[in-house]
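Starting off, we have a lone chain in the form predicted on its own, written out as structure tokens.
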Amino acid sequence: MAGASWPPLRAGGAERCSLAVNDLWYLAGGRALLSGINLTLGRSGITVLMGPNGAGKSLLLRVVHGLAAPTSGAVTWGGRSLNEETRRNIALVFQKPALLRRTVAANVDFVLAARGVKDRTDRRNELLETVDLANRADQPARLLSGGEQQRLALARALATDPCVLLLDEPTASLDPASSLRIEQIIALVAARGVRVILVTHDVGQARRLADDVVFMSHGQVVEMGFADSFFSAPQSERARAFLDGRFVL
């Protein structure tokens, strides 16, 4: 990865990167999938959302992005309500990337054009260099490997100059080498001032990347805190069981 060519991210005022969730509920079919979520995250660093399957992690990510509307409660970014303007500062990358059936370069150009970037060549080349895809620029995106497609999805997300990058299990289906490359990009993004919120089931990955951890179970935040404290001395039995690899009821 060519860190020296990292593009100058224009994330704007860092205050826009802070997240506050107040008494958030999400009901579906009469069932509470998220219940009473209260969460405050600062404007920098990497937060990892962890918990067993069905805990509500991915749903919470979609709600704070604005893809799903809560039944009640409030989501604010930098003290501002979630709307089209604030959403422009937030990029979301899914586990399975949705790419255009075009070349690698054209995928990034499409996003840059949508953002009104007129001189796109240098910016696109910098982004592709950052995610180790400069030598694949003219290839159809569909011919990339799974790890390469996910790196292209990251380049597209970064092309929006996000203040916040939301990642929903971006390495879940990748081999260890591909996962490591993604982790390196995530760490570099955070080091350049972009707020990262990452959903992962990979405890090792969380240990390597997290500055703080939010542990969820049954649609609730069970505990949250600095990563070192969480991994060395989790406060809840559910978190201890999860880290030990035991079934969490």
Second form
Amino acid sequence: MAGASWPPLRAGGAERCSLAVNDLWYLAGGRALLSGINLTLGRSGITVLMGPNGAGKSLLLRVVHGLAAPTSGAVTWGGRSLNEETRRNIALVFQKPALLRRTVAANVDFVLAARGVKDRTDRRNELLETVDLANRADQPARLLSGGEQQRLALARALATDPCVLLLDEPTASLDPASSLRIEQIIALVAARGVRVILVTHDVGQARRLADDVVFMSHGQVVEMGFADSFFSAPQSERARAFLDGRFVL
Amino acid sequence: MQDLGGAIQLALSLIVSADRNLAEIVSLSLLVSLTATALSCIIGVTLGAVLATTRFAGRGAVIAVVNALMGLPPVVIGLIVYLALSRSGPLGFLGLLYTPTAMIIAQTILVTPIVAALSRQILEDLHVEYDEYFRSLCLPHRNVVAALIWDGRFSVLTAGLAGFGRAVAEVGAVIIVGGNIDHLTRVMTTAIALETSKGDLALALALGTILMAIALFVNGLVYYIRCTALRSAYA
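Okay, that was the form predicted on its own. Show me the form predicted in complex with its partner chain next.
The next block holds the full complex; its first chain is the one shown before.
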């Protein structure tokens, strides 16, 4: 994995990788699942979305990607509203990736072909090398272990050459070793200039990866700030309770 | 009328000696049913994929109609095709009545709803699984359909084989539009009906045996494909 040449090194996040969310509401069944979210994220680094179950983290990730349409409010990337063009720069990795019923290599090839890449072999090999799956290229993707499947999902996401990578609990239910590999890949990707927004429950993982943190509860952003200050001196009681491992309603 | 033992013996000798008349009937049966199945797969899988991946007003009604057409009696299809192809019918100028082409048309109409309904269900289940991922990639609809058909190919193939089983075993439609003409439109099922009525059980039994063998082969093939696909995690 070390020394892998993919993704390409970026000079720093492009303007199109900065996110602005203004007064975002998402209502379902008469209930506000997201309530007046306001958020501004810079063009580079790793932002961790944290919070208890049902806080609205995964939903927010889907809304900023454009997979779910908000009831009201605006999402802009680099000042541009969500459309197919902006969305094509954003890759999303799901908690349970839907792997195609094909080989590992064919899963990556599918994305490269969809993006119009002509010479796919080299790119695919680089990507599989990056996620440590080069030796599993010819195996059916569905026979991979949970950690390997998630790494393949990462490779597919990187195959779109994204400027933003959204990750929805990519290490949920993985063992520590598999989680560590995923974290290494995320760190590598971020170091190469891809803007990362990561949803996680894992406080330890957030401490290891986050440049800044957005803490959510009950569909609202409770607190946000640089990771160091958030973890050393959380401002809200809910965030303190969450970090201390106390139950948060 | 032969006794049963003698008829079975004669039937086996016809099969073993690859009797010319028998071979001709079997070949025409396979030609008609395989062609009809191929055409049904092209039309049915396309229709199934469209129904599986698109949402429009009245979609539920269309699905209900396609499902209902699976149980359409072959004689009714035969009658409709007969009326269309008869000299006074709208397609009478084509001169297709009592030809293998007419039989292919009838069987295609018979099998298409089966392939379409089964494909729709298979591809819709797959679409539910892939939908969010495909939307996250902003894939064009044609790419979505192509990917679903490719990934569901083993299951779709079993739908096609089920359609072939229906086509090769039906008698009502082909006897009406084909006329059961010797050396021209006589297929296994119509020949069995005719030879039985004539009391020539040997040929009827020989054809019945081959028909059963084909049915068993098709079912075995479906089972094998499913098992292989599951073992390889492609299903």
